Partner chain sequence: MAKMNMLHAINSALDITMAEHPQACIFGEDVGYFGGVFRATSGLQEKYGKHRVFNTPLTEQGILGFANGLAAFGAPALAEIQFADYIFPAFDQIVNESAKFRYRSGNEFNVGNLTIRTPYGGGIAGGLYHSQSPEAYFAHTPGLKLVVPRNPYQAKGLLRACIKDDNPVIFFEPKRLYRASTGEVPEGDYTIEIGKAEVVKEGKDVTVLAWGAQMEIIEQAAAKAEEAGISCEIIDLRSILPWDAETIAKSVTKTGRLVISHEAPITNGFGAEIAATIQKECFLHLESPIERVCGLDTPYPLALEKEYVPDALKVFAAIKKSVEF
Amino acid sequence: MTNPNNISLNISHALEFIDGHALNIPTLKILSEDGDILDGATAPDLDKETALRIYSTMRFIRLLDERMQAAQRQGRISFYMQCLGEEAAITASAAALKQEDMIMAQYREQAALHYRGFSLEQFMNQLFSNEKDLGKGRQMPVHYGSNELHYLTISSPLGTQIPQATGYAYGQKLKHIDAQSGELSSEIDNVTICYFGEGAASEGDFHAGLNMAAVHKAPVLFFARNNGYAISTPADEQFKGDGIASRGVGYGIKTIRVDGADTLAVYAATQKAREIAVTTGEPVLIESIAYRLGAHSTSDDPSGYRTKDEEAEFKSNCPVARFKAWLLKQGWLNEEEDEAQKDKIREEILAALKVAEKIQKPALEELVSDVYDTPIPALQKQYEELKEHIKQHPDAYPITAGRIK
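Can I see the structure of just this one chain, in the form predicted in complex with the partner chain?
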């Protein structure tokens, strides 16, 4: 029985309340910790080339994270965030998309960006906020973005990308509207994926974004990275009920939960979710369950809020090692080559770091460009005054003084 409120009225005479965990949403797992396909599971259609590209992305990001974490400790960059523990979730989901699909990330998804082709040099230029940074040195390290790679530039306020993803995806769908009939085509070519943490899922923007996507049918893939912590706040102080997945269900969105350390499960789920989105034009929610192995950021010290034992327990479940074990068993990877590759990448990272570090900072005019399409008169005047001031005191502003025209 349905009513105009769009609710199924399943009349009962028993005074019963539904428990928050009543849904008991299952978790898709395909790969065992040792790299075997589990009984009853079906491996996704993943070719060797894609599999190796996923693996090399995960390995690259591990090495980059490791090196840049150290660079921050040495005071060479001001801040860094690792994706340690979530490499599989981020890379495999990105790999299941088309290159032109839009990515709206939270901040910990550098692996998705690298998978798209963001180069080592581009990473470094952003991290050192030099004049080659696409973001013109305005944001803190790790706030990457690239129009060419369909990766929206990161914004620090949490959750803001979630309703934006809904709007963007709606636009992608409208591209296929028939001007004459006003009808939508049954297939659309691109979707938007929106990554966010289980912490960000508490923001008002999350609820607004999901609700709008469901009601207005936007082909957006909400990818909740449930990694157990939002800075120091454990998941059980963040939400009640059956994870973020139950919220998807609540909003009337097709939902799946996956083992986020299982590359094959994430790949399979995202591939299927994409298919649903392009054929129905509707949103899908994927909740990835993983563990944030590292600190929240270089400004954080997790020893203040979780035990070494807890960390050790999760460390043994390494997403990269699990996928590697599968690749070895497939005969697609060999141990020696892999080791040699690692050393080579480490050297490349170090060399790129040294180069980027020496590239000069953006020119003074980048302070006032892009605030508007062209600086408004008041800003133009402020800029002229600032130039004059710097010219009079060049020693106080060594980064820009010598370059002012």
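If the one shown is the form predicted in complex with the partner chain, what is the structure of the form predicted on its own?
FYI, this one's just the chain on its own, none of its partners or other molecules.
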């Protein structure tokens, strides 16, 4: 029987509607809040070196976020966004990938970048938009990017990376398609992971990206960070369905929901999702359930939309402390050494901050120097007009005015 409508061919003679919550999606949880493997759960194969690298990344990002949040309040940088409460979700998922897999982030995934080797100095140079910044000072703080580390530069508009990830992943797959049969001729080398929040899943790009990935079978891992709030809008005012995972099923995509504060669960889920993507060439959706412990950004005040009691409830389930407890029970971490390392990292962060904030800003000509091989006349005209404007109003541009030739 032909099936031009592409539907399940189940026939019913009863008038019955399917309830909007008929699909009951479980949440994978492996590690207890005390750092024990839960009864019936199976821990992933995680070696000591990788486990400690995950923890050191989480620890570093927690301390970096702490310091740079304060730096913004001091007026030393203009903007900042913390990963607070989602360190396990980001770090463990990045650890389950290959170094050459592409990462397309939203803006709270600095842990994934540091896990790959982005240095403290590189973080600081970007945050201060100085002349050593890889982005040449053209981006807001926390809008990182690294060609070397396969981390696409972050874009502020929500959701734009989702269809881009589908297209990029499809390109990764094309290299392994047999020209005669149109089928996979070999296992795919690399995949793309795309991070976004549950708020971004309300964008049209989310639906376009997932549907395109499902139809064209692109090896992309969609990693939805459901942290409860889209800035100030709680999840129950964003959607009525069962989280974001239910949408993956609706698009015909293999889907799993995980406890985003559980490092082992996230690592296991992402590792399996990548295996599915490279062997079948198809997408997978992972929904991480965590809680955004901090404000949306330094421009936000969460006291206007949630209570201190609610925050205190979730602070007790700290992902960093939870994984640390497991490491201590494995005998892989020493409490005294850990505390000493924290003090050392704090000192290094402060020292790097003081260096980066004194480095010069990029020269004005960097605005147009590599947009084209040679600036086109219209761009050159705009550049000259900008220089004249700055010369006429030097007090408004104290840093740039003295460096114009």
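Think of the rigid core as the biggest set of C-alphas that the two forms share within 1.5 Å after superposition. As the structure is a prediction and not an experimental result, all values here were calculated from the model. Positions refer to the first chain, counted from 1.
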| property | result |
| --- | --- |
| Shift of Glu187 between these two forms at or above 2 Å (CA, core fit) | no |
| Ala340 C-alpha relocation of at least 2 Å between these two forms, rigid core basis | no |
| Core-superposed C-alpha of Thr374 shifting 2 Å or more between these two forms | yes |
